[in-house]
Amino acid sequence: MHIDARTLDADTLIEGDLCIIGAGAAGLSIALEWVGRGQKVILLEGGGFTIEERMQALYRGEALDRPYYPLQATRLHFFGGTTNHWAGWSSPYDPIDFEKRDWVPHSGWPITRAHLDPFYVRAQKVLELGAHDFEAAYWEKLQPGRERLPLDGKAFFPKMWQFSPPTRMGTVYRDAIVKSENVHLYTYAKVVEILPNENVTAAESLRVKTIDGKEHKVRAKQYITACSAIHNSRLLLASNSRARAGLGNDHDLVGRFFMEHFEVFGAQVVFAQPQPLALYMHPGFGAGRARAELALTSETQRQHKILNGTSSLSIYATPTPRKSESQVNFPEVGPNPTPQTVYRLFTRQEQAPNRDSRIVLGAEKDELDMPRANLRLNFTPNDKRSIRVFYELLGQEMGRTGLGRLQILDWLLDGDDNAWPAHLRGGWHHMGTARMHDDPKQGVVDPNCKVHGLANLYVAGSDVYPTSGAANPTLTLVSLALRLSDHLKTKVLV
């Protein structure tokens, strides 16, 4: 069922059993799980069904410490959320990503990779991926002629990515939501505040505003905020009428530990003989499509005390501007390119958790009188050191096998691990701002994604990640959303 909140009388009271704030990847993944059930589900989307400049402007904010993409461009404010422009790259996090690592302060999840494995299988279907098999051997057998490089498997392994079509969830799943009798979708219903009870032990209601100035109230038994890592934090921090520092922020953690993925060229390799590298080339999108990237084993990461990262290989091509980013776009190459001798190496690496990397509320307010979210993006010396060590180890392995030689780019060899190049970019992957931890003094949500201290408020999205891993976050994000949905079904809303 669909209702445009702008058509309701002002001060309408909307009531239900479960309320989901945000109809992006996390929110829609959960809502779909409740279609046809006995509970009334309220799904609130701040925008409409298409992108609108006025709605995107509500997401405007500033990057305060270093250059970054325009914040209003990094997340889309309409039904389907940022799946409306995601690139479809999908891979699970590695077991080491969930572990406590003594060389990575604030690392360690309160769940393991094994806890997520069954949900990864289900998430594959949501994102229209192929078989849940991310072992290189499976893809080598499936597609003869696409073989891994003969590197030492104790140090490097081919980490596989699969490619969604990519799934535009707002298009693919629109009918299922709109035609549902028990899921009530409200568009143009922007939540500007979560109101707790007097003792601030539970969420009591939501203040909702429409772009044309109306205000409504929403009440439910359970609430999930699924607005992205920036805007979940923004909403929690702005909900300060009874909790002065914001909801879930008794220990000054909401918005902290913002993480991105470093995405930057770090080296080039010159092979002794031309290499097609078909397994490592982008094969296009859709189920049954996959590619490998070079990755360090967990044992090697432990030995050298570095962060998790991967490197992709690409041929040199003429760059073309990207429309919405201050980047360049290098044309994708099919699975059987002409063998080359020289390839560029592109880093994708996790950012170490850092309290000083955070989302803060600005003094400026948006059109709905909500404080804007600003970004303070800060790094640690081990972030850069890890990229350099990765390529040093890869160079050693290339020499040992006689495959070729590797040239590390000058910016990694400048002797200053606090200096970063102007061309440094991220993956538009926002994580960590409502981190998961058993201890409320170290995390915003518990292992079930419930906000510490609030009995009925949950967070869905990549902001609950304690560490960012090296894989794109969407597959894990959907898996965690499905896990949260199951928890609510079996433990709360039975």
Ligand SMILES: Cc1cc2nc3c(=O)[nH]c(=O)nc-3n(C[C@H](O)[C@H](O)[C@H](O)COP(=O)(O)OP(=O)(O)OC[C@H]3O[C@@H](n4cnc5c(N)ncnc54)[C@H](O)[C@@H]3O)c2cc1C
The other form holds:
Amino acid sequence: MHIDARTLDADTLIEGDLCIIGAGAAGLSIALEWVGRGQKVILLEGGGFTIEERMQALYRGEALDRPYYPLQATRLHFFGGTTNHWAGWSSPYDPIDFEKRDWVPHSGWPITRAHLDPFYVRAQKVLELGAHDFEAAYWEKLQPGRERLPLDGKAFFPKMWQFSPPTRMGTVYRDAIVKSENVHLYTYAKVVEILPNENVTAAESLRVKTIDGKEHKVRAKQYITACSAIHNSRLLLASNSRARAGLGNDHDLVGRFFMEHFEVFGAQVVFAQPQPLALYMHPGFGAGRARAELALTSETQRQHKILNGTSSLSIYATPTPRKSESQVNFPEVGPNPTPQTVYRLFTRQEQAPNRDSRIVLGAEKDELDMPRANLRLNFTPNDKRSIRVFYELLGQEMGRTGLGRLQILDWLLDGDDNAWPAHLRGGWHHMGTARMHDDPKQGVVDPNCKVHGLANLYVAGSDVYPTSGAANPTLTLVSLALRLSDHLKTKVLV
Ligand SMILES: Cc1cc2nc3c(=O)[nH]c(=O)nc-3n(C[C@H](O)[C@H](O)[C@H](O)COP(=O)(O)OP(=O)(O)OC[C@H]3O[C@@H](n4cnc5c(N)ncnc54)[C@H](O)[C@@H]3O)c2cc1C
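Please supply the coordinates for the form predicted in complex with this ligand, as a counterpart to the form predicted alone shown previously.
Below is the entire complex, every chain and molecule, led by the chain shown above.
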């Protein structure tokens, strides 16, 4: 069922069992799971069904410490959320991403990769990916001519990526939601505050505003905030009428530990002879499309105390700088691309968790009187060192095997691991601002994604990641959303 919140009388009270705030990748993954069930689900979407200047303007914010993309362009404020223009690159996090690593302060998830495995299988379907098989051997067998480079398997492995069509969740799943009798979708229903009970032990109701100035109230038994990492933090911090520092923020953690993925050219390689590289070339988008990137095994990361990262080979003539993943035209590459020997190496690497990298509320307010969210993006020296060490190890291996020569780009060799080049880019990935931890002093949510100290408020999205892994985040956040949905179905709203 669909209701445009602008058409309701002012001060309408909307009541239900489960309330999901935000109909993007996380919120829709959960809502779809509840279609046809006995409970009444209220799905509140701040925007409408298409992009609008006025709605995007609500996302405006400043990047204060270092340059970043304009914030209102990094997330989309309408039904389907940022899947309306994501690029579909998908890969699960590696087991080491969940582990506590003594060289990565604040690392360690309270769940393991094995906990997420069954949900990764289900998330493949939501994102219209192929078989849940990320072993290079599977893809090598599937298409003759695909073979891995002869690098030492103890140190390097081909990490596989699959390519969603990419699924525009707002288009693909709109009918299922709108035709559902028990999922009530409200568009133009922007949540501006979560109101807790008097003792701040549970969420009691939500203040919802429409862009034309009406206000409504929503009450449910359980609440999930799924507004994307920046806007979940913004909502929790702005919900400060009873908790001065904001909800879930007793230990000053909400908004902190913001992480992106480093995406930057780091080296170039000249192969001694043209190599069969079909396994590493972008095959185009759609179920069953996959390619490998060069990756270091967990043993090698441990030995050199570096962060997890991968590197992709791109043909030297690829237009640069890339504008965004979705704006690049990837040529279809068959098993025998034109023989080439010169390639550029493009890094995709995790950013180490860092308290000083954070989302803060600004003094300026948006049209709905909500404080804007500003970004203070900050890095650590190991972020840059890890990119360099990756290429040093790859260069040594190229020399040892006689495969070719690798040149590390100057910016990585400038002797200052606090200096970053102007062409540094992120993956448009936002993570970490409501980190998961057993201990309320170290995390905003518990392992079930419930906000510590609040009985009925959950967070869905990549903000719960304690570390950011090397892979793009959406497959993992959809998996976590499905896991949260199961938890509510089987333990809470039974
Ligand atoms: C250019 C680009 C390319 C990308 N490519 C990839 C990729 O290849 N692979 C990958 O894994 N990831 C990619 N991403 C990231 C991916 O889009 C996000 O990880 C994902 O969409 C986040 O899902 P989400 O549900 O947390 O947020 P969103 O999808 O942004 O959804 C949040 C929803 O909440 C709504 N909302 C926000 N605030 C409120 C409020 N207060 N009240 C009510 N509703 C609200 C929004 O309108 C939106 O519908 C890309 C992102 C961009 C920008």
